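So this first bit is one chain, no partners, the form predicted on its own, shown in structure tokens.
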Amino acid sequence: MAASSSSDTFNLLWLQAASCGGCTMSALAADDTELLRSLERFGIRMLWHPSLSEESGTEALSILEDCASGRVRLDCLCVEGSVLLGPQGSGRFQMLSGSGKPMMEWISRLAAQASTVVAVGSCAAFGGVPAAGHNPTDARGLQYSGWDLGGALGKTFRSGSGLPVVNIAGCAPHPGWMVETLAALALGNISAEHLDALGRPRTYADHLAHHGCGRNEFYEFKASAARPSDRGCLMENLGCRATQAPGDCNIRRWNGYGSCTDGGYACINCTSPCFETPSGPFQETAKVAGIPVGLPVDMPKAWFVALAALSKSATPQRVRTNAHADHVIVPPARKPFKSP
């Protein structure tokens, strides 16, 4: 879309840095319409998106330059993907085509003009997958490098509205998290108190992926799956971190229906920093003396051990049997109804 500075619109510019494009793919599944129409409901105008806009080449660069110079009002800068600072702080591992300048420089210039800055996805928020291992490209988030403040924009960065970077973390984030956060920003309904300690919107970060999980009965009895196709809880053996992962993934289902754990894939805590470098293989639970290393949040180890032993001793045979099957083998008992 062509640039506009109309006072009755909320102008949004979207850049893709070191990104796989998965966050955009997720955003395209927003609501029952599509992304741009979903945003238009709240007066949000997409000035430019590298995958969705018609403008390219010099036309696209003109839009970016108008925003960076202040000729066009920039209400929100969205960045998808890590910012590459290498080599040696030059940012030249990622150049914006046709501009002769590193993406890092464009992000810095645009962020200085933006009323709000949004990191779309965990790569833009914390560094994510490009920052894994020894991080040869010096990939960072906008305001965080892993758990530490001090990303590409610096630890003290504040946008024109006074907010730090708003981190819509996730790999990829739920489309609802993106649309509702951008809508709240457009309506002026987000302040610092609406963000958690890592800058994530509390509308989803105040929940855990464990909440609403369809495997919760198996979790309660510690009836654990041994294979991804099993119906049992994925925590004890298959690496599930849903009891530690911020997100309402199992309350607000993906595409209205599914979630990672519904599909037999363990939660990898993708809304948190450093999820890309877990303590063990993604689909295997790291343990010490048979006890999972990653315990549920707010759960002392002694309590977990005691409750797990008690739960396993009380597991109904129905639950125990179904936990190791890919479909219901033993249905719940049918008791006759007795009127009072």
Contents of the next structure:
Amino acid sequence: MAASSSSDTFNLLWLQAASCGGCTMSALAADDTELLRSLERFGIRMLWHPSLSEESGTEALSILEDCASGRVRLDCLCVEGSVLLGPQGSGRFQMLSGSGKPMMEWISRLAAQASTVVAVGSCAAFGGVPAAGHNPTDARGLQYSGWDLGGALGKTFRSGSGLPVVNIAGCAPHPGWMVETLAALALGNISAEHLDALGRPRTYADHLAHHGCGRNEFYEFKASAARPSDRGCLMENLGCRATQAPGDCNIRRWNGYGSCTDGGYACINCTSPCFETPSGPFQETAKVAGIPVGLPVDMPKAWFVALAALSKSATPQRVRTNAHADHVIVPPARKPFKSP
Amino acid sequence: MTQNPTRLIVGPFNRVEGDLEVTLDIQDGAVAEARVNAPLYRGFEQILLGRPAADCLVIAPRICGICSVSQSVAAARALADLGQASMPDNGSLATNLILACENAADHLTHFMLFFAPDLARSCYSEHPWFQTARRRFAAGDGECARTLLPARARFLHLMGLLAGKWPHSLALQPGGVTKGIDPGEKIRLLSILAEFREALETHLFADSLESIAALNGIAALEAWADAAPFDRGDFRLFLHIARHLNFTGLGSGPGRFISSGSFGLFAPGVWDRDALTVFDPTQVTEDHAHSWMEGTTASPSAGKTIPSPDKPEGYSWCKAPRLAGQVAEVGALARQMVDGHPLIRDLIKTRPGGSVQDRVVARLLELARLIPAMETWIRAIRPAEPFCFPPTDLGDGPGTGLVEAARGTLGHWIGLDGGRIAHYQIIAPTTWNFSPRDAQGNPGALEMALAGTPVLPGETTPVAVQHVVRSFDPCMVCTVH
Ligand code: SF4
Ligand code: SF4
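Taking the form predicted on its own as the starting point, write out the structure of the form predicted in complex with the partner chain.
Whole complex next, starting from this chain.
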């Protein structure tokens, strides 16, 4: 049972709404030590986490009740997963086990007590994959429903600290984004100017997933992959949206060594609202007259077209050849490469 | 003295994910009947309809962040089945490695985070092993998790190299994988595995993986357990506690085991009491009698998912999968039983329905078998050869993709029409194990395994019930896709 809280700890409660559990799984790899230990360093105390706490059943429910009724101070409520309002606004598509109450109701009671509310992952931030298609469960984010205000907590929601919901968007979010955001909150270092227009922490949202991609040389020359497993840039044909996607995925690696684009597949812009419903297939690039529709965020189209034509004409043989292979065929060499 | 049954509603059942509620009718200090409810519905099968075919590679894995690779492989296999795609050797080797990494990490996570912390509960404080259990297994600050979680995180670096990221990778495609491996990366993969092997052999097993994999019967297992002090390695500590708490007498399931086979390493089949037969996925149906779903029993190649939240007979969002009308158990125990591992065959010969102990043993045994196999697969990669043969045209029609997730057999049934998804049905491992009753009133595997579980006076969340539930390693988010 949660003891009454002392003032030098930062009390955090984590709930899984309609999630896939992936945000927690991602968090478990944080700093190669795991979530709890990474958070402990900043005085963060986990009152309860569905995967990491001993308490189950009635013991778990009493911790939740203590927080919801204000008996235990709740510094931070983290919600992973979309909030289901259906069917017909009843929230019955997700009942919190053992409590007889919809998860939606628990979340609004707890959010009303919390100093800060954090949406972990794109589902909790914007609705995410459960909100795709005709959104059969009326899935919402906490503050947003897609691009629009109007999530489960309402348009004007502000937590005790006055902040809107902090949206650690991503599907799943990088563990570093979670640890850094929660640590900064515990240190009192997050105010409105540290969040972007959609409530995402600027620590990672000020970057584009394209920055630092291992395919950047191919991008420069518009030497593009044609098929999965080719080494070329994925933007022209295979649907890469990283030039529009907030995220430092290619600056700080995933799982020690990786990133989506280094793994050979397109960035699907998982940190943005409605990524789950692109205008065309995920792994194809939508084009008009041969020009990709989704151009780099701040690049005028005419310039893109002109530069692409120019750089294509200047593509070194090495880059052109390697773009269409799954391993380096032509190594870099100062002298022109001679075929054997 | 016989009394009227009392009813207990238990939940949330963390730890893998909390969307599980169990209703227990208790009589004479034990569970008389159990009903298992998955109180979450997300509608993935509906969301997939109408989308371009290959979008299932993005959407379907997001059913589950715990076994997203297994979901990816099932979706890719369903597309490959339909498009008659083939895969280069490197593609199969890399797929095996990515899937095995997830399976192995899952088995370890289950043991240290989801199962063992219950052995450190204060209700066991009278036992002589309690202090050791508390030190090693306590949730949050137990040494076992503190040591092995970092090992697990570094083991997942394999995903960074081969799959870009985990969870939710798009690397697994119908014709192979999107990432080639160069000779330097091959060495890094071997180093990652060597480090993981060392952590397992030092802390979890206190013995070589090969000695664990070679345990060939109950006698060998017991002799191994007694060969060193009970706290020498977490596996031995578990066996010691299992003896004290009679885990072999707890949680007997239906005794019918399914495996679709995995990696070309574990054979497919169905074990039904004392005979091994072929697993034929066309014999699989889903029954809706007690699910909040419209419709009746159907094959997943024709079934529909239409929620009916007010259906009076319904008590779960989970459908009831059946093989030729019968209830079955899936998971590591099923896989190793079907494959014929001598230790597991011996355990099941003695206890046809398996037990809490048997499920945990099978998982750790599988972990010990997987790592050496992964070492072989990495050595077999030939960096200059292709990793993917992308199918040229998927065509229309039906496709089936089967895979063994850590928790058991997972199937995706797809139907394409004009290049779009016209049909998508998923049967997840926990859907098999945590199924509700069917039209004949047959309880699902866990419902069966819970019957007879002791409930002590005053318990509101009975600890033995938790052991049984967690011995199946439920993954509720998969169940309630
Ligand atoms: S693959 Fe994507 S992220 Fe990488 S260089 Fe090309 S556009 Fe940028
Ligand atoms: S690269 Fe793109 S899709 Fe991948 S995690 Fe980063 S933002 Fe999401």
